[in-house]
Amino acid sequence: MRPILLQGHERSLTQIKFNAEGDLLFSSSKDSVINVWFSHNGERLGTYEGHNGAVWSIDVDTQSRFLVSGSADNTLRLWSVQSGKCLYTWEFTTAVKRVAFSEDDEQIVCVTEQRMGYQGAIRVFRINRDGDGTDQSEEPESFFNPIGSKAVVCAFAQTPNLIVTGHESGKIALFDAKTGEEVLNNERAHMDVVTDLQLSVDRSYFITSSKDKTARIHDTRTLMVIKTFSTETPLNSAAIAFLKPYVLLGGGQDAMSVTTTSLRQGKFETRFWHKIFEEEVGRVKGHFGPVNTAKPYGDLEIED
């Protein structure tokens, strides 16, 4: 398959999502844009602009209905997909580093950052689908901080009302969505920050990434990790192949880290492993900076 470059974002992508089509990619980025486009031939078809800072994630419900955006502008936002509009805007205390559509479609989570004072705190809010978005509640369904490590990134379980969340010491854990409760952990589930959470399809396990230089994939009921995929490099996202044995890694140390190497110093490359037998099978390369973001659909395979 050819490759083809997207090229729409002024700085660097933080986040990519497939809709569950397959048809639409959607990107965010440090330049405060959210692009979406056509996944077969890379044509832009619009963008969500609105944020007054780095948008460092996004989710997009299975309808195609509702795209949802944290930003370093403090900001949660509800957009119409079809129409580009901010339908609505929760603004909190520090910035919004992660959300995610429950599997229903019905909440969404976010994680918002421990800075200034301010503790890192996981909300949860139920989303009204009834009119055209605008009429939202202020106010959280469920609100809770993570004792000790703080949460850097989160998603929905596959059990109901459960939250799987990483955290900056490398733990992972299983929060009740209602309660706030920790329900399980895994103290030493990575050795360094989780840079990066996401599902199978069924949910019923998920892979991670680290600064530790590795990925794992965990059972999401008990947490136990299932298998281990050692690198070289710093990784900052990890990603299930669809309907294929593989996963991606990508990753590669910190422009300020490589300023006097050379470009294969840094490692600014893409890392196909097969899953099952935890083996690299390959390597994209061309990338001039790290890795921050990959997410596969089909044949499709999509990194920045």
Contents of the next structure:
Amino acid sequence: MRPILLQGHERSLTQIKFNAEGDLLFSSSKDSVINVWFSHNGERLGTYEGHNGAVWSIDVDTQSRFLVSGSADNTLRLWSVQSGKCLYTWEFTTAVKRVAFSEDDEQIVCVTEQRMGYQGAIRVFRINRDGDGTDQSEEPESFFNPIGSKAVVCAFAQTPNLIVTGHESGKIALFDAKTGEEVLNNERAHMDVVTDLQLSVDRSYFITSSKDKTARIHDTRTLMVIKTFSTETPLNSAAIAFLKPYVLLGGGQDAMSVTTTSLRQGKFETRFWHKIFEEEVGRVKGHFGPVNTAKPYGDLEIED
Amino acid sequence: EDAAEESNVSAELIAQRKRLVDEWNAWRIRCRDELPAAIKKKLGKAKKEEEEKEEIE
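What's the form predicted in complex with its partner chain like, now that we've got the form predicted on its own?
First the chain shown before, then all remaining chains and molecules of the complex.
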């Protein structure tokens, strides 16, 4: 199958997401713009403009109605997928590093950065889906500051009001969104910063990637490591293939040192690993920089 | 002799893989049984299809 190259961002991508049907692909970038593409031909359908800084994270609800984004401009924004209009903006004191919808589309969770005397925070907002989407509550439904190592990635776990997080230290944890209590943790899930966390369709397990050069599958309820995929390069992203027994791992060294190393040494491939046998089954070359994010759908489409 | 050894090795590999697949499937069935009702309901039909395909041999 010929890969489809989506060209349109001026700076590196930070996250990509398919909608539930898989016909639309959303991409966020450091160029402060969010794009939406037709996934079957790579044609750009539209853009979401308004952020004044790198867009770190995006998520789309299961109805393809609302898009949420978090940015270095210290805002969390809710967008109309169809019209491209920004419906609501929440402002914070630090950058929004990660956003995610709950499985019922009713809530959003976001992680804000720890910086300049501000603690890193996790907030959960309840989304008012009535009307045109502009009537949102400014106040979060819950708010807490994880103690210890700062959280960098997050998502809703299986059970309502339970948040799964990945931390700078390599820790993964489950938090009660209502009380802010750390319900469970695995301090040694990774030996270095967790760079990505993606859940399986039924949310019963998830994959994490880390700068420690491994990706791991964990049981969402127990946080036990089920599988480990050991590579020779720091990883930026890990994704679970849909209906196929593979995981996709993306990595490479930091963009800063790209110019000083050859492409070969940079190891900018997307690797396919067998999910159950923990063996590498293939690589896709053709990236000119580190693979920052990967998200498979159907025939295993990937982007950098 | 070489061929015999090779087939021994591959027999071992197949046995090992079968064990890994069995372990995985047993864990997946456990996960599914313990899935919260809300998610079970949501997955509904889609889940049925996936279940059949996800059991890998």
